[in-house]
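Here you get one chain, nothing else, as structure tokens; it is the form predicted alone.
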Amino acid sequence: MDNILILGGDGYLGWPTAMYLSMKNCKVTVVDNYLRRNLCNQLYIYPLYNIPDLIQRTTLWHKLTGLEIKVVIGNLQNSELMRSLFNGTVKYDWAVTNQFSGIPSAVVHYAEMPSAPYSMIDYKTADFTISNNLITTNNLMWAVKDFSPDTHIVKLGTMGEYGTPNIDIEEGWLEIEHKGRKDKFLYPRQASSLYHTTKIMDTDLLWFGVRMWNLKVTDLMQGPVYGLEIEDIKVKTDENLYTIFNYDEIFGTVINRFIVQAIVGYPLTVYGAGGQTRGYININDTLQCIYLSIKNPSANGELKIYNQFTETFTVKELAERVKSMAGKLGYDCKISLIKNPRKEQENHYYNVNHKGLLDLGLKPHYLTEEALERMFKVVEKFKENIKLDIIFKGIKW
């Protein structure tokens, strides 16, 4: 039985990962300080529906399944809290038994401020993003080094680290020939937000730990995620176990946002010409990728990097797909091409190698009409909760 520690276990990906791995017979502990919930409250950008806190959800999970997900509430910028998760001194805020679960075989690192727009609001949000994300990663690296060097770190990176170079994007590494000599380097990164820049720095920190201390790391360069329902979770119909779902421009991902906008008749906000191309992934495939990475760990002194997405689309293509489905379901949906508030290339070359996870056994869920219709049906249940004034605020950089 794998002993898995999930940092950031209350988030959009963290909570489904906890349930998914619990169903896979893993011993799961989640840690969170409710950062995303608190930032939403501070910015008045409430999610589509309210969700119980972690202790309430894990209590319900245990009642419905008989499975235990242990909970620690705390800020992982606190190095002593981080170290307690690996040295046996941790105090659980919820657990069937308070006995230490043991050294984690793997730790899934989601514990960061996850929004590019938030990181660019002003110098205060930028300062918080940089300090929160890098200190947390540094604390994790040192705790593993000092107490559990065989623990496999699975870090969630982002495809946004690469930017949009005018050459093919490889899976994390690039072989260079220069003046008759060859070597392999991390693929060049060129982020377009300070959030994405912190993810580059995470990679650099962990690559340092791999080279200097023989740590075991897998870095997952993930594209934007969409979706809500988790297929492999038997109790998915209980709305109290749903994950957080944002539809604002700060924390909402583009497909999720477009579906909400279509349902309430808010024109789909396409930035500029809409030619920005990215790799997208269904939330069910994110969970597959995490599990496959855990089951195929890096060796000591190895950094594996996978590009984690299944399909590429332009933003305009996504808007057209959502508009088409909205029309079939009786919604009058329009697309609005607005002045791009971001500094980014709207038309660019984009060809990305993403074979690694497919070779490990990833079975993709594609953005079919059926998948879009299911998302519409779920969001429709909460239509009365949607607040038009939080959908778009035009954060610029």
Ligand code: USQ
Second form
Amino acid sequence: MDNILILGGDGYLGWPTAMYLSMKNCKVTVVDNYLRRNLCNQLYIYPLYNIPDLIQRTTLWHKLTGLEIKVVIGNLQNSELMRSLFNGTVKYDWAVTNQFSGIPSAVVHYAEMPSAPYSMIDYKTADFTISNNLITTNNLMWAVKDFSPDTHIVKLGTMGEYGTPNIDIEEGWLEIEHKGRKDKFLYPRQASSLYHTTKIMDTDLLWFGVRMWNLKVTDLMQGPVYGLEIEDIKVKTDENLYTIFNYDEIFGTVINRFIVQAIVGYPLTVYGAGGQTRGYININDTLQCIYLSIKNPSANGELKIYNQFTETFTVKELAERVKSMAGKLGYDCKISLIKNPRKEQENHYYNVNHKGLLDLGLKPHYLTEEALERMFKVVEKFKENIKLDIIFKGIKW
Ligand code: USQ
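Any chance you could show the form predicted in complex with the ligand after that form predicted alone?
Below is the entire complex, every chain and molecule, led by the chain shown above.
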């Protein structure tokens, strides 16, 4: 049985990953300091619905499935807490059995501040983003090096690390020929927010750990995620197990935001001319990708990199699709092209190799009409909670 540690296990991806891996018979421990919830409270950007805390959710999970997910509440910038997860001195906050789960076979690292706009509000949010993301990653690297160098680190990276270069984007690496000699390097990175820049620095840290100490690392370069229903989880109908769903400008990703906007008749907020192209992924496919990565670990001294998305769209295309589905469901949906608050290319080349996870067996869920309609139906249930004033504030770069 795989023993999996999930850092950032309360987040949009962390909690579904915990349930998914638990269903796959992994021994799962989640660690979180409720950063996302606390930032939402501080900034008055409430999610679409309230979610119980981790102790309540894991207790419910145990009641419904008989499966145990262990919980540790704490800040992983604290190196001693991080080290305790690998050396057996951890104190679980809630557990059916209070014993050390054992050295993790894999650790999934989501424990970062994940928002580009948040990182760009001012010098304080930038400071926080940089210190939180880098210190946590550094603590992880040292704890694994010191206590369990065979633990496979699965780190969530982002497609935003590459930016939008005018050449094809390869899967992590680029072979360069220079003055008659050849070598292979990390594909050039050039992010367009400070958050995305911390993800580049994380990659650099872990690549260093791979070269110096033979760590085993997989870096998943993920595009924006959408969706909230997790298909494989049989108790998905219990709303108390839903993952956190933001539609505000800071934590909401674009497809999730557009669906909420369509439901309340808020013109879809396409930034600029809407030509920005990204690689998108359904949340169910994120879970598959994590599982496939765990099942196909890197060797000691190896950094594997996968580009984690299934289809590319421009923002304008996404808005058109959401508008069309909204029309079919009886909503009068309009699209608004608003001055882009971000500094990003709006017309650019984008051709990305993303074969690796498909070769491992990823079965994509595409952004079909049916998928959009399902999302509309779930979000509609919470329509009364939607607050118009948090949809767009215009955080500028
Ligand atoms: N956009 C709009 N209107 C909106 C919101 C976004 O036009 O109301 C545009 C953005 O300008 C951008 C694209 O949609 O061109 C995607 O924006 P997003 O907010 O969905 O995603 P982003 O800020 O890039 O970040 C998200 C996650 C982040 C992850 C990243 C993957 O929050 O954690 O790393 O997606 S990627 O974009 O590939 O870097």
